[in-house]
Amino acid sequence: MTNITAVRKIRLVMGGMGFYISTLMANMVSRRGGLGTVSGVAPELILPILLGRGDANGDCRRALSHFPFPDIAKMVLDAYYIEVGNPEGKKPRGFPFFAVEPSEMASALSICGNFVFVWLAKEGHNNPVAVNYLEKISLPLPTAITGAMLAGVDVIIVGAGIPNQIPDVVSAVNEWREVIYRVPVIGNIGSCTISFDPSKFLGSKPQNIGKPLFFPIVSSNLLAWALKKKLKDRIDGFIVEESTAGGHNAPPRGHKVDSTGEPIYDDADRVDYAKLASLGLPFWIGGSKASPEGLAYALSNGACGIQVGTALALCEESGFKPSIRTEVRRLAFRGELSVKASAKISPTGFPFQVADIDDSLSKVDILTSVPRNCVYGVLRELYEKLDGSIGYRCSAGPIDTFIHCGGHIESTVGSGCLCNGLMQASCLSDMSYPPIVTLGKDAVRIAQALMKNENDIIHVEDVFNYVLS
């Protein structure tokens, strides 16, 4: 297992992006000396999708052949693998939604999905690999982290919330005992406890399971200080995401928005890097830092390096749908790509950076006209029913259902289905649903720095050569 001394030398940490966007590139980023990062968003959905399409290159089946509990791997393969062309006429099986008490298949898919993509990211080299989770998507975390640790993940990165329970999960899995995790519930009870016992679900502890490093994502000195105080020596470093980074951002301290609904950040939202450095932990800075100047800025402020997302997302090797990737690069090179943060579109309640692309959920008329169907259920929130039991709802789902489940109609205004939209933006989906594309605010600068013309392409190697020059 990689130690922090080795990771401190890494200058480029890859952002964990979207549904499968970063996962395909994690191996090649780590091979080049960066920290390749697997996206921890819904591997339990992505694995069965790939298996159902025949696993054309055999990657998923090759990884599963190394899974230390073959009975579980066989259960997943028997349920979801369909040979290319489907000669047996096998009917695709649906995806189980995660719940407080998940089904056996939901747990198996979460463990195996995380194992497969971390294993593939580590295949063929000895450099460290990370996985990035959202604390807001809390129900799968115990099984997800179990799967990643079984594959030997070196670093666990967690954002979109306050991830102060993650070290407990890591320790419990490392010691092969029951994982206990509290998840938020809207209502008087406030929260509930979920649990997962790897010894009961999987069997005896494998000999080689290690203990990965833990890097929470922070955007303020206050959160970094609070986590360090609470968790003491159980934090190994920080990823700092400034407000221009793609994906989800922390809301501004003043919770103000401009006339277009974009959050307003000011001096109160800026990190004091001298104070952060005084905590004595390594950190990397993300948010419009993918350049030689951005790296120099980070190093001069005490950071070990930078987090890079957008520049890598624009690469040919990313998991974006090729047509979307080409169009985004073209618009960015022309200087015609606008990226704005929306305070409402994400059901998580966090601001979300949205690229303005034709025929996508960035257009108000499209956002308000698409069917509000919950297909994947990744961002559902838990709420307390009148009888005291726990229910599940999403502000981007059917409005009548959301209101019937105790939600307020105001929460549905401007909310969009990120699950459907992000899946459609990836190379995974063939649904007739509009995509949503998230990038950082420096997409135009990156495209113009790395492309010679609007039809040019970018490779991972180009990003490394540029940033580290």
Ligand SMILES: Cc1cc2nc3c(=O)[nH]c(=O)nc-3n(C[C@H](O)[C@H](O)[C@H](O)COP(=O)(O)O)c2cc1C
Second form
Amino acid sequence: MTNITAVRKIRLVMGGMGFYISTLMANMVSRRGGLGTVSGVAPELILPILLGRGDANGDCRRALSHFPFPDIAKMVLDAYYIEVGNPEGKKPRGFPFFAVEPSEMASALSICGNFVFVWLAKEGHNNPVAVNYLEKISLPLPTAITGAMLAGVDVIIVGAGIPNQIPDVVSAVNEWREVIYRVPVIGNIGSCTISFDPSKFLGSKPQNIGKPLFFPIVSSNLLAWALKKKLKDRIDGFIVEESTAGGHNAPPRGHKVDSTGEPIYDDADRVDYAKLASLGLPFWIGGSKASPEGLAYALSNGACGIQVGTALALCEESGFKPSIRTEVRRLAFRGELSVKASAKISPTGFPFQVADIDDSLSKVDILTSVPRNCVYGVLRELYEKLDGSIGYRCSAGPIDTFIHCGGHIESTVGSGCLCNGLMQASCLSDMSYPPIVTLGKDAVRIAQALMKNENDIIHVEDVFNYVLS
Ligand SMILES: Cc1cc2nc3c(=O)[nH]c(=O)nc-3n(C[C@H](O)[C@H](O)[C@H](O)COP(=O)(O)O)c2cc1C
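With the form predicted alone already on screen, would you show the form predicted together with the ligand?
Full complex below, order starting with the chain above.
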């Protein structure tokens, strides 16, 4: 297990990129002296998908053979592993949706999925590895963090919300006692608690379960200050995400948008780095910083280094579907790739950067005509039903169902299924659905800095050599 003194020396922190975009590269990035970051978005779906395809190179099964609770690993393998070519004619099994009281299989998949991808990111070297969660996707957090900690994750990074309960989860798992987590519920009750007891579900505490460092993602001095005030020395550092970063962004103050629906940020949204540094914690700055100048800017503002997403996502080793990666690199090199944040598209309610690509959800006609079916259920919100029980709904799901569940029609306008779209943009999907590609605002600059022609490819090594040059 690493300590903060070692992590402070890291100049390049990899952005956690979901669905599976950063996961495969995390090992490589950590070996090079960066902080490799596994995406904590839906490992509970990705593990069974990979097992169902035969786990061709044996990675998932090799990791699972090190899982300290073999009965749980066997349960997952028996349910989801299908040999390549499916010689036994096994019927693929569906994925359980996460719930306030998850099924045994949902919990097992979450623990094992997080264990497997962190274990693989750490395999064969001793450098630190991080995992990145979204506070908005809160139901799996107790089991997900348990799985990641069993694999010895060094840093937990959490964004998209106010992650002030994470240190309690880390302490509970470290002490192997019940984890309690409060999750928001729309309605009068406001919230409910979920719980997970590792000793009841898994068994006795394994040896050597350490305590990872915790870095919340912030985009304002206010959130950094509030977290530090509440959590005191239970925060180890911050990741600052400026508004041009890929993925979800914090909304601007006042939630202003322009005529195209893109959020408008102004001086009031800028982070005051001198003030942030005065909190006395190390930090890294993300959002169009993948360049020697970006690194110099971060260092001169008191940061330990930069966080890099887009440049690594464009690399050959990323989890993007190869055809999509080639196309976005080509468009970016030609200067023809536009990336715009949409205030409406994400069911999370956070602005989301969308690359404008043909045949994808970035096109309004495609977004409005694609079937609204919920296959993965990752972004469903909890709401209070009329009888006081808790229901689940998503503004990107079927409109009738959303309204029947008390949702407002306005929330459905312009929203799109990020679960299906992001899965389809990754190398995992084989369903027919339009993809959605998220990148940061400086994709064009990166492609033009790193590629020699429009068919050139970029490797993780090129990004390191360029940024740290
Ligand atoms: C393809 C892609 C997917 C991303 N997915 C996530 C995510 O799932 N969770 C998250 O907190 N941030 C996500 N991000 C944001 C990155 O972690 C990082 O903050 C950002 O990429 C840094 O800015 P840059 O893109 O300008 O380098 C994503 C970014 C990209 C490019």
